[in-house]
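Just the one chain here, laid out as structure tokens, in the form predicted alone.
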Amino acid sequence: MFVTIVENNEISAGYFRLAIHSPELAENTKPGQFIMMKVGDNYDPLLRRPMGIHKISNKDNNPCVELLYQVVGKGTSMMSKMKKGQQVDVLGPFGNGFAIPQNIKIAVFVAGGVGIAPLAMLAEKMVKDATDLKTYLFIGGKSKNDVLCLDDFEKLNTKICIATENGSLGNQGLVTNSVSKFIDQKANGQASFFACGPYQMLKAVSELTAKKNIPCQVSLDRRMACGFGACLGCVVKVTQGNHGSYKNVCTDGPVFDANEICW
């Protein structure tokens, strides 16, 4: 289907809130479900880039999809060069996406860098739904360039902790360290783990977790050639069967629960 782009803003340096106006889009989307993009008009790049959805939001009274993206190669840096007006052929959404568990109490999700997209959205749904639920927050990066859309949690009065590798904003270190401390001190049988991020933070939260048999889901990043599973060139190892077996990333995920993936 063909979109229109609504705005397509740099948030921080080399990252990007573009947002669409699509109504379909905007009501059949769930929280960690995502898109393919077309990023141009020609055969260079040929495949299409897959784009997890970040937010549901109204533009000027238009129903709108939000992404965030980094930009890191070809395909990202032409959209980053995407005008307000021009339209944009998608396709989607794609994909399984988060499973908020029933009467949930303590909601806490773990970020890293641009994986917070996906987290914005399911924070405000959980917040809307649900009754007495407490939201906490630990998002790192690189450096505070990399910590992106506090806004969005500290509207939802989410507790938030801050870490960055090189020390510019919160604590100096790993945001998993964090997560531990807080396992470690508060987490309780009340509480259920989201992720988003770079896999090596993703496999220590999930060990973290697996350790107090706390519930974690994740959500993967891989890369996509069609984003419905016929070509086979996102699959995960998971623990399914005597020897292990293979998931699509793109049609059984993004989103697993964390036992289920061979780290």
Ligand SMILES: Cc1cc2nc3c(=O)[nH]c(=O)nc-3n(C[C@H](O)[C@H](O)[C@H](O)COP(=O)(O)OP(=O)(O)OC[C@H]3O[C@@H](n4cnc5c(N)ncnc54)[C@H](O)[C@@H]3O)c2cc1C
The other form holds:
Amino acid sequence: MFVTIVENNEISAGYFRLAIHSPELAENTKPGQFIMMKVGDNYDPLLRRPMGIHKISNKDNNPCVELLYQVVGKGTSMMSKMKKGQQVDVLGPFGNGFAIPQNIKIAVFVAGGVGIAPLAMLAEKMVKDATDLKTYLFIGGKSKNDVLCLDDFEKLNTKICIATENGSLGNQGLVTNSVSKFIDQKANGQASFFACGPYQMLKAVSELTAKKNIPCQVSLDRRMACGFGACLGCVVKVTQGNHGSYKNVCTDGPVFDANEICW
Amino acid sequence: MFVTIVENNEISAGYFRLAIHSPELAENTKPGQFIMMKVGDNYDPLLRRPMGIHKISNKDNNPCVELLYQVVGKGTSMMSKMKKGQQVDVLGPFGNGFAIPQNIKIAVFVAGGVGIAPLAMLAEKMVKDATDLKTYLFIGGKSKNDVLCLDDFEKLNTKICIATENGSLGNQGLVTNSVSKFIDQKANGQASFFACGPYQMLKAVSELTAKKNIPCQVSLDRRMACGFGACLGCVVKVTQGNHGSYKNVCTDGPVFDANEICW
Amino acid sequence: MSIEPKKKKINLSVEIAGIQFQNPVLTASGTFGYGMEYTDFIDLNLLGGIVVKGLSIKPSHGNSPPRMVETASGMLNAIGLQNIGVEVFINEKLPLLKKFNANIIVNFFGDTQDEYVLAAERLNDITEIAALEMNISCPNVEKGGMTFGTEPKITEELVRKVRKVTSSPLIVKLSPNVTDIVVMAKAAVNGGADALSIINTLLGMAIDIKTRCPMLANVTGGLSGPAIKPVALRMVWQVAKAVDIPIIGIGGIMNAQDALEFIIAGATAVQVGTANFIDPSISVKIIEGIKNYCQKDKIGDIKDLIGTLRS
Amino acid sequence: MSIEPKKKKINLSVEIAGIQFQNPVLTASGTFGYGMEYTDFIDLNLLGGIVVKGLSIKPSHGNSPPRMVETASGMLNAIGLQNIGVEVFINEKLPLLKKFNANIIVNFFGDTQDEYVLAAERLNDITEIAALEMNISCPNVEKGGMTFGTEPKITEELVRKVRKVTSSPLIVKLSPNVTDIVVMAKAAVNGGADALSIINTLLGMAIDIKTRCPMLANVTGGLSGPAIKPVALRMVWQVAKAVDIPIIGIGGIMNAQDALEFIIAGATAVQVGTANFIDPSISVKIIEGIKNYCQKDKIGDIKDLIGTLRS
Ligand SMILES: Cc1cc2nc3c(=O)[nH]c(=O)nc-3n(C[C@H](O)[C@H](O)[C@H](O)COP(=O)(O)OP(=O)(O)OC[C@H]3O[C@@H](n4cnc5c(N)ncnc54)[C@H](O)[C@@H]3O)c2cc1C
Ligand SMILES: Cc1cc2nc3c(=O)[nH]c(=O)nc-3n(C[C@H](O)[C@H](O)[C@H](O)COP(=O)(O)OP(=O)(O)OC[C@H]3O[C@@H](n4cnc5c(N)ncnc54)[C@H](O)[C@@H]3O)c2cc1C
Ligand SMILES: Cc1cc2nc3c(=O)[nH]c(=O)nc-3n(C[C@H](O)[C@H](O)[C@H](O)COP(=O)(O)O)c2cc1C
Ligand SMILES: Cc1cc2nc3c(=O)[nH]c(=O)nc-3n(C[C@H](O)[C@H](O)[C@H](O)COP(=O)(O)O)c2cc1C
Ligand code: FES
Ligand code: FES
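What would the structure be for the form predicted together with this ligand, rather than the form predicted alone?
Next comes the full complex, and the chain you just saw is listed first.
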């Protein structure tokens, strides 16, 4: 479906927020779902790019969905040059999205870099729908330039803990160090974790939460050809089922229970 | 080399005039020469597009060269979406260009559709440099929409004869019918022909002028991979040399003496 | 789409191995799941045929990820023929698929000759299955991994064995990774093929220079998409001149123009593969585009276009 | 280009068949004319080597036009090996070329085995020629048009004949249009090749659906460009594992990253082909890019990168 770009701004060096006008997507997208976007009109780049939905919003009374993306290669670099008013071809929403547990009391979000994108929408919805929810955000990046969306979480009164590899903001080191301390000291069965970011970070969070039997959902990144279950290119090995079984990240995920994955 | 687009306007349905700022090209280009333009940043489309230089001009005191192009496929369609201020990667000028005969008295231009592009620049230069030159333009197209640049030739006091296949402007029929009559009635050894347009038109003009031994230069279109003599992909069969000999349209042409070509 | 007042009815139907197809556009194996993955995007009733993901007698998990990577105008895949197995397909997928007008073609394979025969036997004589498509581009476990489809003798022998156990129309899908596709085509014909699908993917590879690892866990994978179209078209043309059975053209078909190139080169029908991933409704658009071309070129019957290359 | 203060000197030189190359970037035959076509765009002194347009003992006019057409991320060419002939090359082109630092490699071919031998004899022992590159992807007139490079026995025999008449380093350039490139590589090694160039173009075709004519007068042509890179890389990797002589990787190299993929896969050097048409200075940029990669990855000697694929 063709949708119109309403905004495409660089919010931090190499990171862009792109809003598209689409009542359908705004209405039907759950936190953690994604779209597949065609970039350019030609056969190079050939495949659509998967992009998580970052927010649902209204711009000039138009229902929009917003993406938050990092420029990493050919496709995202072309996206960064798209202009307001331009039409762009997207499919979706796809994927399962996060499962929001009933009567949850403590939600812990763990984000690495642009992994914050789907968590912002998730946190907003959870806070809105819950009556008595405490929220924590552990967010990490290479440098302060890679730590995004703090204001969105401040609005939600989330307790925020920042870590950067070069120490330019928050603690110096990996975000998982902070998560580890938190779990040792504070987390208990009432908490639920929601994580999105690099594979190694997700793996570490998964191990930390598993040790304490804390529920943890992770949103995975995989190269995708279709996004809707037809190519079997995006699979991840899962513990469930017989040895060597795979699930589709695009249709069975991108969100999985952390202990479902063979890390 | 990267040059900046100064203007890119649709001047008739499906025809655009594109001006690029380039002192180098403005200074060094002869009528009939062309540039090779990269369209898009990716591998599809892969090859540069050959485009004749249509005019040399000044825009806001910037020396420019102008192209006149018709949207026919993927590359020209992408060109039509280029915006003022955008950088574009071109190589050139390439090719021999038209040879302007000394002391020429009568110049006859024959254009089919967008074939008018290089002839406009040629006519302007010839009129400027000559003292006593009579010019004729025979111009044809499918419909009046395809008949371009009449004003440029009016300025030069050129006698203009128009033919359209659907009769929407000028005579109905092929432009070569008008040329044929003209040659029979008026043309003589003093005239020189300069033609650019579809292959069949060039062939017809070549035969008509050959019968009366009138000099005729034609500018040929060939698919080109390089534009500078390296690929040997653009060749045309020539009469000169031993049987089955070829010349490069990009370096030996694009302008040839009509009787040099094996039509 | 067109606004012309009177449109002559164009006959798009073709026949392959005794089966009627309402039009010559099929979807290629492995790119269309088991069909139902596409019902949100298109009306399956409009398709000429659906070739389902390659099935083996036993279910298969497929290769470790990463399994795919984009290349210039193409993609590499090393899915490793992950599939639910013939039995589950028949019981769970076929009942859903058979409700549609499109011909159901079952693509199948084996690691050994026996497995091919077992799969074909099990799939034989199921009325809802219009035809079988035999994928011979699979690693031949008995022969140390060389594929069945690169040795003409083995191809002929294997096709003959399968031919014996099935009365279904038998389409053999050829591998392009051979010196002479015509030799392979003739081997399949000699073995008893009713039709040929040309081509499967070209074997390729990509490397991540940062990690110095292959981009695919399997190291090599199958190249598909527009990048391979010129090779596919050449092979269809070569084979069409050399054999008398119908050919289904496959490889990089992205639009009606591509499909028409294959038909002009000699294909009776085409399969759309990778293009489905980029535009899941593309097959229907291609049917529409073929119709418009015929209308414009005054071709009343698509069969009159097959193999009409002028050269 | 880089603004880093202290750059360690990186050794980019490689050796192939006893010849030293100042860096591993060469330009591919048929895409670089006779070299002088590029002097307006780059300093030929910077190149590792220049492989000139394929020469035959007698000059050849080549095929009728149209000879080329663009495809998705690639192009088809059917130049038909138009060339000025060995004699004119030696007398008119070589004197100009020899002034540059780049190694001159002469690509040659024949319609018959005798013509190969004659060309090699004439080119033998010319000090300005660093090596000969034998193109065996040519139609074998004696064998009805099948190419010399698709039959291992004929390849081996032909290479041996040429080997006998020349003391120059002999590089054999393989055709990718074969079932098993390793078999062909071994045949060339057995015949006496000092090095292998992998790959030449894939055979392809395109059709104009408006006229229903082939886009090339020759009907089929050779596919080159980024589209074929995955296939080329796979073949280089396969052969590198199987033979002990150096490999020159060719096929769709457009930038330093592509070149590095080939080196990691096992190529000692690379040739840049179609990319020269799009950016005539690309080869120099690729050398620069390789240098930057080595700098960043702390590789002091490019030879330490060859064949380091982790899998
Ligand atoms: C479900 C899902 C949601 C995502 N949401 C976001 C988001 O909200 N913001 C964001 O910045 N990025 C997101 N990504 C990652 C994003 O898809 C990639 O960064 C993007 O595809 C890179 O494309 P490229 O052409 O710039 O990079 P290239 O490296 O040139 O791409 C080459 C190929 O690899 C694929 N690819 C490369 N990196 C990734 C990756 N990390 N994940 C998946 N495919 C990749 C591309 O899609 C393409 O097929 C998401 C990925 C998935 C799977
Ligand atoms: C010396 C020269 C000067 C030219 N000057 C002009 C000009 O001033 N104005 C103008 O409108 N056109 C001009 N042309 C034609 C122009 O190059 C083509 O229209 C253009 O390349 C089409 O590209 P495309 O991607 O839109 O078409 P596609 O059909 O998608 O192109 C596919 C391939 O065919 C080539 N091609 C297609 N048509 C032509 C053609 N007629 N000539 C050469 N190559 C072609 C393309 O370059 C490309 O490689 C000139 C051609 C030549 C050789
Ligand atoms: C992800 C993927 C999976 C495939 N799986 C199969 C398969 O199971 N059986 C088969 O015969 N071909 C399979 N193919 C090959 C396609 O059916 C087709 O022959 C090939 O992709 C070329 O067509 P295309 O360029 O239109 O994709 C697969 C291709 C892709 C891209
Ligand atoms: C126009 C053209 C002409 C070529 N001529 C020759 C030739 O004369 N001899 C030869 O061995 N290879 C020839 N080749 C093949 C190239 O040298 C190279 O092997 C092939 O193009 C793949 O590399 P690329 O994808 O970088 O172009 C030619 C290629 C092209 C595009
Ligand atoms: S991306 Fe195709 S199945 Fe998941
Ligand atoms: S376009 Fe390459 S030689 Fe003319």
